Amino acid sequence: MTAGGEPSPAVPPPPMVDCAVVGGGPVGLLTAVLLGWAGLRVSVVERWPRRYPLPRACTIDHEALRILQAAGLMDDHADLFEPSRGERGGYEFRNGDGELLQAIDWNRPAESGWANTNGFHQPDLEAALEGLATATPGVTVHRGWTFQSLTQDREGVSVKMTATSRPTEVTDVRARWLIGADGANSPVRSQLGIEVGDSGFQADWLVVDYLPLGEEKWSAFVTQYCDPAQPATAVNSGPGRRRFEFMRRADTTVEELARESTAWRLMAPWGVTPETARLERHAVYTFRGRWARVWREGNVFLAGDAAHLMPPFLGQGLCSGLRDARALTWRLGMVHRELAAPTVLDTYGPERTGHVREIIDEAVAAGRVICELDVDRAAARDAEMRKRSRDPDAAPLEPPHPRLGEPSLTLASRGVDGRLAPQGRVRVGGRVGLFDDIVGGGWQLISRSGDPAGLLDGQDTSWFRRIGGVIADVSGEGPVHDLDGTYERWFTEHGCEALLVRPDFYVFAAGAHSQIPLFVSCLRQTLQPTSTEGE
């Protein structure tokens, strides 16, 4: 170790391991720490020696939080992250004018037991990351080691390293399955030769924090400013800091807009100048939508901007690089395990993508909406925008809520199949806090009705019970209390009595009481298709 508590590049990762994840950001970091605690060998390799100080993703919705949460996290650094409040919805379009037009209700109460949006730091998070990773047995973290090549076969994949300030040594590292978490310009999705879909949007934006002096009164969390004459975000971007975000005009270049002199002239208007904020960071990014047409190649997956990328309108592209960790490492542990088919790691790929592919595509809308800089179509938009805020029938708008993508590992089941499952406040016994901390966060059979337990046999209680799920009774009558009404909730708005919860928070089966044994017994033949009632 360093004497800044980082692993020493000096150290070269093992030559065998369960898993090799390629990235060392949050997403990679996420990835070993899951699979860590599913009991792999697991090592991590970044090619920068040290964590990048500056910020780069700066909002998280509460279903990352609840991943976030699974992984131990939350436990010691809630503190990380600043939820969005107010009375006006959080998210804010407004035009040249400042104008109103248009609200999303990013305020709204979540699924996942946590605020809807939050602001955070990155290199904060990283570092808390860094350090349950290095604290994880079975999981070590390499910084230094740049990724070379790699070769497979049915058994495994052989990697090919060397170190980042001494190209001329090289490691190899064998490995069951390797994970690309290596960014945008993904060397493993490269050295695989995958293709990436665009959506055809780009625009090059300067990124602009800073930290106010003073305090700062703003009405939202986020604002799109909808000005032809400039584009423009504000937005919180954790505690004790603030982001601009500037779309480049024809009229200006790349170098230009990169200048700081540019972004205090920018964010003049706003009152923040060299005297009222200490710039941290300013940076031009080129915004797209991007997705790998293929996110596994034999042993070998993506995760992270190395399988999508997208504009950063609705603070996804972080949210969307956990929900893969997550859906991976639950995928490959239970194979590890030898409590799931192989099989089980085909969806992995379709699922993510339809899932990201819709978000994309609201992302890219909400860009097209906000960098028009035609006068004439930016005040129709306008007046577009202010009708629709102004209709009292009209439904408040959300971030999108996507289903997983097709073919999913669910059992179809109205609809409710493949969208996200709530997490409430419970109490059992003298303990009180969310499910997944208090009950468990693996599979999940939950029931309004009665106890789950009382449908099952004993070898699938036993199996279930393996397999890492838990079972609960929300009524009332059993020993886990529904505190604030939130599982109650969600099955009359759905029209159900039971559901049961993927590790990945997503649902599986949804449906009566009575179907409880029925959705045990899928699950256990999607799992394991050659098992037998004997097993």
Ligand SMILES: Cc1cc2nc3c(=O)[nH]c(=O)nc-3n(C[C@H](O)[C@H](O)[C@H](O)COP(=O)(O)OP(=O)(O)OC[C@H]3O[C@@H](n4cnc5c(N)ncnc54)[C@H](O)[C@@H]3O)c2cc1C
The other form holds:
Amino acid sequence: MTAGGEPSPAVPPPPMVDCAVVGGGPVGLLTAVLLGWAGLRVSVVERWPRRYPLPRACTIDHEALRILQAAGLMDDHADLFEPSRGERGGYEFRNGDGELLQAIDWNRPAESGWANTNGFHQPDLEAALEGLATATPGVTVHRGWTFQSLTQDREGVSVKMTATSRPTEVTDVRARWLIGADGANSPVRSQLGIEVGDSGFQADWLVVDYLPLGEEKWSAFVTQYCDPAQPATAVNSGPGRRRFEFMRRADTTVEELARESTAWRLMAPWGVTPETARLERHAVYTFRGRWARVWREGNVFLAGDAAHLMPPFLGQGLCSGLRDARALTWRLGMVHRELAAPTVLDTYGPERTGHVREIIDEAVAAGRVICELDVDRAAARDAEMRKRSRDPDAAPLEPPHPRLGEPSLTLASRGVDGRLAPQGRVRVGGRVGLFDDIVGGGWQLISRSGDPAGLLDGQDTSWFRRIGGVIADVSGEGPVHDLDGTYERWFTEHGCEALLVRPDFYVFAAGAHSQIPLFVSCLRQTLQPTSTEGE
Ligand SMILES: Cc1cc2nc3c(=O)[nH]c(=O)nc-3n(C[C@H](O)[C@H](O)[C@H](O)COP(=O)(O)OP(=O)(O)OC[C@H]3O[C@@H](n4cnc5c(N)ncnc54)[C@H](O)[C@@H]3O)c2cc1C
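Provide the structure of the form predicted together with this ligand, given the form predicted on its own shown above.
Expanding to the full complex; the earlier chain stays at the top.
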């Protein structure tokens, strides 16, 4: 940017990088940061000279915050997020009369060490991610360049781009890998001819973001007003911000729904008026559930909205994109450093697509509940929800995050493998904090029954440390103290003593303490390292 805030003339990306990322949205920027830290030279190419100024995502879950923690973002930017804690920290379903049908308590501890759900303002997160990306060695961000086409050979990808404001100015980039993080209409996906699956769900919703001028007392963090006369959602969208969403009814056109006067009219029953609030923006979106059938073609990968789209009722679109970034970048980083064979890249698509398809299905199912316009069916739904909320044995409304899809890079461990692993608060010497910050992220070998290193031979220990592994004895006898009993509870719940966690926080293997050498040797075989440096 120039001093006056105008975008600088577009600087073209360098002709040769390890990885080109198309799309400078949150997923592309996070991907670049994580790859830069892994030692790759990365160029992000974004067609627009300025960041998208309007909010889309407004809630983010505990797992996504752990991913942002791994990127170093939470050190300076934790205040961007408003945690769902306290008596107004839940997820509620109410009917047209305002009667509470079901409530999900979000005050219970979430696995990843952060609040279950957190309100935030997407433009602030993107600004923080872009600042981090430009400060990361090896990463450059090139705004004002539009991806046009690609060709592939065995060694890599040749990419053609044009300056967005001067389409005759063409530049070519050669990269070992290319990541299409270029949003829902993904030109990269189209170039590859990848087919898109569709859930068949479709609904138009008006999204209204506003700044309350006084304090608002909401009963919950998120409320779904399941009113067949006007389905609506109210969300705490980060410090000082609120959002309402309203479904389009058959008697309203998209044009009518998109008017500012409609936004004020629909918010008035909640006391939100020009006297009590400042409108930040309003826009109509078509909510859908879609997914790319393939996430990889040769050396080109898809991530984020380019790979999946879902109605935002569970607040999982961006969270899923951040998971893609973490899952892809640890693999690319290891292959780049010859710590793993390129075959580890094969499981990226199947693992992620299996996981996200379940979330899309859940979001679509929630949408079908919330978007019911038929009065009789809505009454039957309300009765069913009331019944469920009184039944202590009914399945919880909010299931745990799904398991990774198959084939996955895991070792069968009585159903625990491929599930999200916990992060607890620990104390090591005089240092107190979250495990990843105090002990380390990357591969984690944790036991509650003694020092895992005591069971490993020197070669396995040095290999594990070389791939970025950390080893922790949380029994209380070793240096790592499990301050809140997070690990103890997790091991007890899953009937095991030892755990090997992947860099994306999913369980590679879990079992008895004595199985630790088996976990490490299986991991070694799975990664099939091609380099013997340091052995
Ligand atoms: C109303 C609404 C509410 C939502 N709420 C939530 C929520 O609460 N929680 C949640 O987790 N998610 C939510 N989401 C989803 C979330 O906003 C998206 O999943 C997320 O923004 C996707 O990020 P991305 O980086 O994959 O794609 P994008 O942010 O779309 O970025 C893609 C980038 O690629 C660029 N690009 C495209 N084509 C080219 C090209 N040819 N050359 C160069 N660059 C190109 C685009 O300009 C864009 O900047 C919501 C979405 C909506 C619409």
